[in-house]
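Take a look at this one chain, the form predicted alone, written out in structure tokens.
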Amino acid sequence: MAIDLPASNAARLVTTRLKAQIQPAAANRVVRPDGMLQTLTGQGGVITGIGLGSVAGAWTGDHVEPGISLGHPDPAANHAVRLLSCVGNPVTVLDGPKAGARGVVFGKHGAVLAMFAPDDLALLAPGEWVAIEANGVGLSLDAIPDLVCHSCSPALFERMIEPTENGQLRIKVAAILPAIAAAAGIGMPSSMFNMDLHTSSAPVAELARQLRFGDLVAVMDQDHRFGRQYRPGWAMVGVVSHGTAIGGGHGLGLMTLLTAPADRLLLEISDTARLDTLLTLPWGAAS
């Protein structure tokens, strides 16, 4: 017999249509961890062939975003955009060749990051607008307070959750890392920044060798309520948004979609667990 989702908030949620702009692409100096100095790509721009379930570990740069990075020249609607955007919203296109063009928010860096399809990215340029339909901050179970949501569309949740008969909450996650994966992000605004992983250090590079962009992955041990920080018998659950980096304390960028003790979740290791396949993308298919 199904279990029915505990009761939320979704429907009494408030809806902002928002608009972004195309950010310019980063060349980034980094410092290697032998101390050389090297340039490479960075975070921003149009990000082409790269898509969501690729190997987000594969590529040659420095906290790579594929698909679009968003954000605004005003910095009150800046925050607004960071703020309020959540994984799920829909983006379209407002001008350029390929205005009307539908996209989703697949998570957070310092910019907004959205996915389009790989023929409408091929054709959108940066300083080029687009409107998100935010809505998803303040999502909450009525019978689960502490279980908190940051940047969780109600459409991603209701899809990423399944109830059971004890009470807990059944996650499918691609990976369970322990707390020594958290690294850059700790201590920073969980609803506008994502946190990065210690993908280059063992036990956690193993485990993230084949994480993909979207894919949701858990951290135990990890508070998310209100910044992020270290807390025995706490858990976080993410989702993969930025590419990895070779400076020291950084690596893979995972947005926090939600964090709760952890005995209120059932984590269970899924090739599933992703963005392209928990939600219904206007493209109709993975890029």
Second form
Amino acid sequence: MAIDLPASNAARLVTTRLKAQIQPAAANRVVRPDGMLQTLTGQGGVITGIGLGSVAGAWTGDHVEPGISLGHPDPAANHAVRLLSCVGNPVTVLDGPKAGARGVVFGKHGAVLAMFAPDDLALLAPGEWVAIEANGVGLSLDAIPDLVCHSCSPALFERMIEPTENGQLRIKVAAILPAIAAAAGIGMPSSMFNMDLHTSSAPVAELARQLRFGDLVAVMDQDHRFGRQYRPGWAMVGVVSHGTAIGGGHGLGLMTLLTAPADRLLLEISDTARLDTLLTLPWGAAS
Amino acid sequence: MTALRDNRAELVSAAVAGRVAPARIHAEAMASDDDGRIRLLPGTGGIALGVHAGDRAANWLADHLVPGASIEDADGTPAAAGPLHLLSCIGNRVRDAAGRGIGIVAGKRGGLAPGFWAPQLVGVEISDAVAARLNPEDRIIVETVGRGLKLLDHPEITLANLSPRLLDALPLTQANGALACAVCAIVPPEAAGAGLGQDSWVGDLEITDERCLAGSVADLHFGDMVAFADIDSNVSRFYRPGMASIGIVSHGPGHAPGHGIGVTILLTGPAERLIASIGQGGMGATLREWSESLLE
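One more: the block was the form predicted alone; return the form predicted in complex with its partner chain.
First the chain shown before, then all remaining chains and molecules of the complex.
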């Protein structure tokens, strides 16, 4: 017997068109835990050759953001871009050689991260502008008021959750990590930036090795309702957004999508818990 | 105990000028507590009158309260940790523009994301007599010394934010090649919150949960020594099984999720070489006494 999705407030959520600009690339100078200074490709810019579904730890960089990184030069407008953009929202290029190309928000770091088809990424450049159809802030379920969504579009939410007979929500994830995975990003707003994972030590190192950009990942004993904090009995589910980082306390970036008491969720390991299988990508097949 | 040998003879002393930080409200920072309620409380910057090293950290209705005067680099943004922040060590003497000793560096606050997330402050223990005449934005000078300090017989232990003077006063003992330190609480790595992933010389690492491996978080006092199990602070603060980090309580509870009492790191090393044990780990009275003695 099919069970209906629990009623959400998606129909009442406002869609706002935001204008955002492709951010410049960064070269990050970072001291590693062993004391060595290394300079590597950092966040920002247009990263080609890495798509949703690419193994996130396979690249030499520091906080590399695949696809394009979006922000706004006006701090208040940038705040709106960071807060209102949600994973799954459509993005359209407004100028430059690829004006009209369509992509999708797949994560957040400091910037909002969007993926496009490889042919479009090949000609996108920092300084060009896009429009984001932002929709999703405030998303909630009537039946489960202590489930809180952040940066999660209704389109993604409806595909990542599956109701069960006992009222739990089944969510397929690529990995379930212990609380100790939570690193830099604790204490920061859960609807902006993301949470780095402690991927240098067991057991997280092994669990994280095969993670891909766009994978849904759960971290246990994390309450991200009003910020990010350790709280036994809670869980968060996020999306792998940025690549590895070499400084201690930094690693793969996981952007919060939802948080709830752990017993509200039925987390299942799956190899299809990825944005490129959950979302309808505007360029068709997975990149 | 065999004397601890160190390299203090080769350390450079540098006078670094800065100012008393004004009290600030950072609109970009969250003001909500663990349950989502908005709470706007004092504690950031300025001078906390009548709050001293040795006082119970949770005694006041405040947010990230730093005892005494909060000082900062006068140049640059409050989000950046400048030379005053990066060179100041706990136990350093602070003087005013007229050259009079006014207080002793007693802690640091910050390190959530230095460079874009304010503030980065240094806490100074001051007597009530000094507090009565000190004002926000007054020029101050920190007589910095301690950067580069090393223990010659304990190469696996890294020191940070630690003046030679405070090193001499810490509750340390040597046995079988290891260094033991008395602390008031031992905190599990899951309870390490805001401050992870950042330079150990910037700000502090916050205790986000009251569950301790030993001792008590609720009873901590400003200036108490605290150990984090499985946290490495050699370069930056992060989870690394088998390492230990020991620091000093530098600010009171923060109420936002992932925030709490702040601990500025002083020592880090492998847990078998740096042993934390519950004992007389309170340094607040010492810091206050040093500050009071500047009036004589």
